[in-house]
Amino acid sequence: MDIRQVRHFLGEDWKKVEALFEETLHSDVHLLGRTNGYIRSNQGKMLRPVLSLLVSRACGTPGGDSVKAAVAAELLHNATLLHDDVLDDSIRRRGAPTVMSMLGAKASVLVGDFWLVKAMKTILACENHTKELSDIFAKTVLDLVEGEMLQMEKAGSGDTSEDDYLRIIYYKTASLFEAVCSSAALSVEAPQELREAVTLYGKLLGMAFQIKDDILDYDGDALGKPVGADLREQKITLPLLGALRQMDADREKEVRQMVAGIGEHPSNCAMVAEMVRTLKGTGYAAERLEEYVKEAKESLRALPASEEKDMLLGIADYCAYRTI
């Protein structure tokens, strides 16, 4: 699936997100305006608010709630990396310079706030629906918050069963798709069958793209960022989980251990890695990406026919199979 053409499907309305955008990021401060300026030209994709109009159009007619909706929830996105990318010294982004490795920790921290602050804001101004948007939003920043917290307390024990990873993933990754689903189907005051459909779907999917992304950390140097960089941050992940799944009980102490490690011996990166290669982790994450994929296109079904059903059916598709 081609995200750039179903956002020119989306016509209209995509036109009102983009110049919702760039109303809500102005500033007259000129370092500002000038990062955010480079900050939009390096969005990638915009798979958030893409979503979000498809959604509400799949379950009604959007008008300027939905359009608020989907503006705040790439906001919150970019917010969310921007911190990321300090906790994680992260100096490369979708290929290109982060603004921490260009202005530094304190203005990737600041602007961060900017968007965060702006993603609320934004909700706030919705004139129907107003509390249950900003619960679901809320909600969505305290697990992206609790998901860090506990990824950083694992990262140094060394000891993240699947059922913690799978716990850090929705927090991180899955509950904002989540939140992006259900704030769509409320913004056009969808039934409530349609708004758990869908909330379902977007929970799901989250969960199969961040599971995709910790298969292409493997498998390539897709996503602008160096293979490894989840070992060399000693994240257990599902490819790596798969691997250990095959060893036993005192091989995957010691290579537990050699992860927890990683910070005093660089070069466990490298043998790790190469284990869960031999031992085919990838494709035990695979195999439970693809049910997660099954998953989510299965709770589409109470969905009317239309072309963005179809289109929410194929990002599901694009999740599991795309290489950036």
Given for the second form:
Amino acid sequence: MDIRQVRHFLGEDWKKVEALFEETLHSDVHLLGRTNGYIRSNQGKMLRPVLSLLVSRACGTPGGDSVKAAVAAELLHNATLLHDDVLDDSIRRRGAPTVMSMLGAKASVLVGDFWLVKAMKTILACENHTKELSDIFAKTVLDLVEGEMLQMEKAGSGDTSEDDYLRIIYYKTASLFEAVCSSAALSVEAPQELREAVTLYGKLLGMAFQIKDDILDYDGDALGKPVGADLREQKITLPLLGALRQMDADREKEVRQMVAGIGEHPSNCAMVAEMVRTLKGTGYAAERLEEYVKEAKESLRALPASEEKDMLLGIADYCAYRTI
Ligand code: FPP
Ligand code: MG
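Moving on from the form predicted on its own, please list the structure of the form predicted together with farnesyl diphosphate.
Once more the chain from above appears, this time first in line as the rest of the complex follows.
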């Protein structure tokens, strides 16, 4: 699936999203306006607003609130990345230097704040279900923060379990995908049954998306962002958990201690990565990923047949088989 083609398919609805996005990011402060323009010029696939519009069209007829929900999702997503690059000290994203690396951590946090508040204001400008839509996005903001804090708590200890991992990726990624789909359905007054179906789809898709991200961090070809960053940040993700499952208790404890010690001994990274490769940890993660993708597709059963529904099914496969 080519997401650019889906954007083209979305036609006038997509143009409205682009126009509102552009308008929202205007600032008379030159440094801020220029920085927003820089982020826009490396804007990536815009998967979340694409998903939002596809869901609103698959469930009804999109109006102004659907466009706002789609724009708010992308604004919030970028806000989190601006903050995340500070937390992770990341110098590259989407194949380009991060705002953090060019203007420093303070600017990245401030620009992130701007995008975050613009997201909330965009939702507050909705004409219908404003309170419910605000609640959906506010819950996600809290989930995102909790996910990052939980990840931070776990990073130093080396004791992340698979349940911890699933909780972290729900909070930090799937919660926003869930919000994207449920807000889009609400914006077109979709019946409860459809809202529930697409909300579940969003959650499962988000889980799959993050598992694939974590696989690419071991298997990727260094396009866009550096490979191996998760281990350097002492994050225990599903490929490593897959490898740990195959070790006896003593060896597992030893490897977990190696991960917890990466801060003082960065050379542990290469040894742990080699273990993940030898024990085919990404294969285990890929099996779990396929289960999420299958369930995500099944959750769309209640939706009436449409081209948009087919594209939502295609996006589930795209999340699993993408190479960047
Ligand atoms: C990327 O994960 C990070 C996220 C998806 C969420 C970041 C959330 C926050 C920083 C907290 C909330 C912030 C706001 C503005 C509400 P990753 O680091 O695993 O992936 P990466 O490789 O793309 O950096
Ligand atoms: Mg990061």
